[in-house]
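Shown next as structure tokens: one chain only, the form predicted on its own.
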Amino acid sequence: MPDEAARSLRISQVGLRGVVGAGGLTAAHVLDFASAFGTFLEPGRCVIVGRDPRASGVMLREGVVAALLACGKDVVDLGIAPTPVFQHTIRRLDAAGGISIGASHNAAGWNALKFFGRNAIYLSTAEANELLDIYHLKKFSFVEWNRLGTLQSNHHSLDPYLDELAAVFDFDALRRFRVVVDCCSGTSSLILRRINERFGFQFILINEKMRGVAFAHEPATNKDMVALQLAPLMRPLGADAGFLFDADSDRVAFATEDGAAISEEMVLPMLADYLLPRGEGKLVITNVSTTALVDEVAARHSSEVVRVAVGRQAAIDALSSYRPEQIAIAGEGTGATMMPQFRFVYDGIASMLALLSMMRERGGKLSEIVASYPRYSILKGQVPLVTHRIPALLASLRERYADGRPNVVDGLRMDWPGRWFHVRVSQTEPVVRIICEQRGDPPHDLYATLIELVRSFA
């Protein structure tokens, strides 16, 4: 375990993430990073803290709170709170920022600190670099005993968040759908149980009990997990749609009423298709690993796709380059999207409600909506990382596939008409990621060749 933990630890612009334990993510890391954040934040405003149900979250929360109080920050602790609710609360309370404790799609042994600024979105690259400098220099602005911050609990953040959802979506019309939701032992169960109670929805929840040590299954929002956990239930339960969330509710994947598991890559292009004709914004912001279907959808609406590096900071940097009214939607191929109606918070619950709204307005079955798009087949894999060989790997790939159109904004992406691949180093795990996509049938030969080439280096 110590060796595994050491290999998993990631300290970068993204923040702090790793397997909790000796040699990995430790209390010392948490104290130092939270102290750096307390030093980084402007004075005079509270800081929001929340976590997902992972067992290690209690320990991390204590370290985060102690460090912030030591920096003289007043802390509002939400307890276990979904990330979208956490972000809405930062904005509602006009807080200086917040630290969300949770590792999203990673297994139960992992945890992470995710940092948000006063605008309730992830730190920009410049802000993250400043935070990282403070962390490495360890020059923290601790205060005297009589200026320490105060701590208060706030366990009433769900209803204000639901009020914002209800102001955008027609809950009366959406109640008619029979929907199965796999909560993956995570925080989406808190939101969905409350929606059922307060608004009369009848979401059928599975794996809804929050667990800290062992989730009901791996919290991955991908087609394989949907096929294993959710899709087989659709026909027996007579569901109109099924949705699967990660542990902190910012990513979602789905299944159709006929029991088909749909790639998580479909979430963004479908929501772009729904939102582009409805608002002023004509830009779709996504990363270089996301399906090319989003380009076809945007072209259909005479809109533009802006592609950036993988990672939420790159998306935040791109958002800041445009006026909010220019943007229709931003997101990733992981099933995580941000809508302007919610001031660009990654929110899987809002994505689910938008897809249900799309079904209601088009009057068709979810399977029929999915079938209306051209078929793209995407393959994803990963290989353990050896950092010092990455430059040679990327140079070799670029030379071998010199007939393609290169994009080096993040690793190497090569494009041909109707086909592309992307090879990059993960920001959150010690692996090299390989993604290939083709219009029509899967690009099995290209994918197999790439996997072998990467393995030969890594």
Second form
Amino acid sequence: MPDEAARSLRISQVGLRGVVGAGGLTAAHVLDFASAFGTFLEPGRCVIVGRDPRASGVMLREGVVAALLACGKDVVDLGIAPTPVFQHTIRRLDAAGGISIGASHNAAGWNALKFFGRNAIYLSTAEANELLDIYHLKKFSFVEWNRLGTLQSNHHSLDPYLDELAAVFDFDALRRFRVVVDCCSGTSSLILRRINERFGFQFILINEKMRGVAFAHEPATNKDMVALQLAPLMRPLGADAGFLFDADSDRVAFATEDGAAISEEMVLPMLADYLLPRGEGKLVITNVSTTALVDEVAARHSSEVVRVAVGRQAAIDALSSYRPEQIAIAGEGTGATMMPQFRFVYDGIASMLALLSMMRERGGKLSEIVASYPRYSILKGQVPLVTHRIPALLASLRERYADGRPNVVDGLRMDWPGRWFHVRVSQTEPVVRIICEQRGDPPHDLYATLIELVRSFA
Amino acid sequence: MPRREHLLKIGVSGIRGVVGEFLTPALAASFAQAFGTYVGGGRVVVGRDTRPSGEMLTHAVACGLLAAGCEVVETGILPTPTIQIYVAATHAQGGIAVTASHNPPEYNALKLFNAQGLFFNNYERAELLDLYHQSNFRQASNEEISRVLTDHGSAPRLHFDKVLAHVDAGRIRNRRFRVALDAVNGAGAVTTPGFLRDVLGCDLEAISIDPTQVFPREAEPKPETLGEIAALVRQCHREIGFAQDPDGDRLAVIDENGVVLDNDDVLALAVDAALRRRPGDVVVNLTTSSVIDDVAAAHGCRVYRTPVGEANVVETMQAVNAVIGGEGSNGGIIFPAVHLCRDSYTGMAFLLDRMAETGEPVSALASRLPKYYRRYGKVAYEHGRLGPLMQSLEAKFPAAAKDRADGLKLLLPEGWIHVRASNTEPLLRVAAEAKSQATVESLYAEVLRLFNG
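To complete the pair, please output the form predicted together with the partner chain; the form predicted on its own was given just before.
To see the whole picture, the full complex is given below, headed by that same chain.
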């Protein structure tokens, strides 16, 4: 589908991403980018490769493996593996790093390469820039014919990962919950089936079969997708909670026992509320698009919220400017959170287990816990990007809403007491994202005006 | 070490080069993607020889094929003829062998086959090369991307059964021939011991049959590289010794005295064996010995001559529906009833079958062939000097009949001279043949004097 693929390709600090096919993400990009990574990595250690179930993942895997072997890297291929398991394996095998093949919450036609260094740490901006320079220079360190790497398959990475979860969470207590999970044809089923089998949990899985082409539905962790299939099952199945994962299991959203689909924005404030009193860390790191409820929750615990630009890269750079023990949690309003217990990798499974631990600690129903927070209503939308008018758009917004408190760390965020909006250019797609939130009822008027204004610049 | 520009070659023969700085995974993948585009998707077989770079390149090739919407069947390490037969037998759209054949181990290459498991003809090759340069490849979307299947088991049997249909396997097995094998740690290492021992019932002494090890000798099986197997034949009292190249298409033969037979004579023995079963046309290249003409004439059969190169021989064999053919000097026996490709397995079976049939040692079979003396060599020339050199050669032998199909071949009453430019380097390859040692030496010396003077 050239139409879908055209203009989808993006090569940036975050890696390589696009719709697979003509005009989009091609084999040539994959080989060059993986060769750049093989050149970038320190010599002497193995490199981990894993993928999500997208059909194109096999093509990308073949290219990634060839490039790494050619750079003299020994490769351990995990096959189809959830991203948290993949990251755990990088640490466990003390690998030089890894390449994760998968487009997470994007539609099935997309794919991406994500790069990790030692200890499964995302590349810093400086490292990512170096990688990009190598990619563009196309001078790769291919080794001689008799020093090529070797390939090894490893399909036993799941249990060691689960051992680590079991050491952090009280599995004996958590297994009594009756939990429904929408796997959305992704990799979470691999973990959850094994938890059921090994630890006697009662996860009831829907959309559990991994699919390469047509996912059960859009693999986005948001309220609409929770409402689609998961929420209606809560009452009939008598479940205590319901969770939805994206294709590679790094993000999560949830439904309550009464069948309500909960905004994905709730994951971070609730986990912050649970984690802040438990540890030494007093910082919550999030981006400027995330709900203001985080600030309210943090204030209750006399903690501080650090707000950075949207995107994983800004969060990674922020994390690296603090000592790990200073931080309670880092995350986004998308349902992606990182906890210090898991060495700061986005892990939807760990996020789910932390929410279940919170339920156990509070003792009440999940709907009651959600209801105990002040109500915020968030509206999110997007408009196709016309780049040359972005500065004018932002200037015009700032002029029009001159009474607000501006934040220009990423696009424009305007704050009023109990109300804010954020307009920014997406890093992954050619769109302008518009988000506004209000304490209480949804800010429909503000949202409609913003959309109209942004459209007038398109 | 050849000059830098010869370390990578992309041409109508495909892509070949020194792995690392020159033959990169990206080049292999885009060539494979061009191939996948050319065959229009569908199932493509990928196999390889034992070169350490084979695994890396197999993944690169699979990447390119998948990106073009092909389904990949990965066969692992197999001889090239076995891969070709498997392509045809499994109705694939085409095949790619990751092998640089007889080239040194630092080289690798892609050999490309059509749906019949044959090399593309010259027109198809040119078309494919254009497609590669145009870079306008088929780019499969997620829905169009297929899968990688593996079949590491079934291909050798398909190949062996085809060979067995053309010999009397029973009489070979009954003889329990004492055979020696040197598989150069190549693809033959995984299939040839089973072929000789289990299929043909030989008592086998084998060396260099570890596919995980590097080539222990020069990859091309020729007399000066086969000392070890020749010694093994003598020490272990073998009746015959076989030596393969890394991808198992070429064959060299050692007689029971440990003497490496001339490759042209091996081809002549195979031609004789084939024509005894069924007379018909024979096709060989211009550099192949006249012994083939004598053997064919004895059966009342015709010989066609082609330019050097397996594809050229195969193309003519197809055109004339030849019974057998090959290229003498490089140990290639092509027997279309098995498959239209160089096949060392057919060669081994033919020789053992003739030994079983006649009860004679292989040295006796070879000694009955008409005796010719040959000289081969290379002469470097400067770019631009090729024409004058060829003209001076022609002027030197005004009475000779000339064949210009590939360089210049001069046919003289006392023998012949064949001079052709190498496709890969500024070298002239010189071959001469005559009925006596003195005559061939004098012909060869005259050519060298002319070129070096």
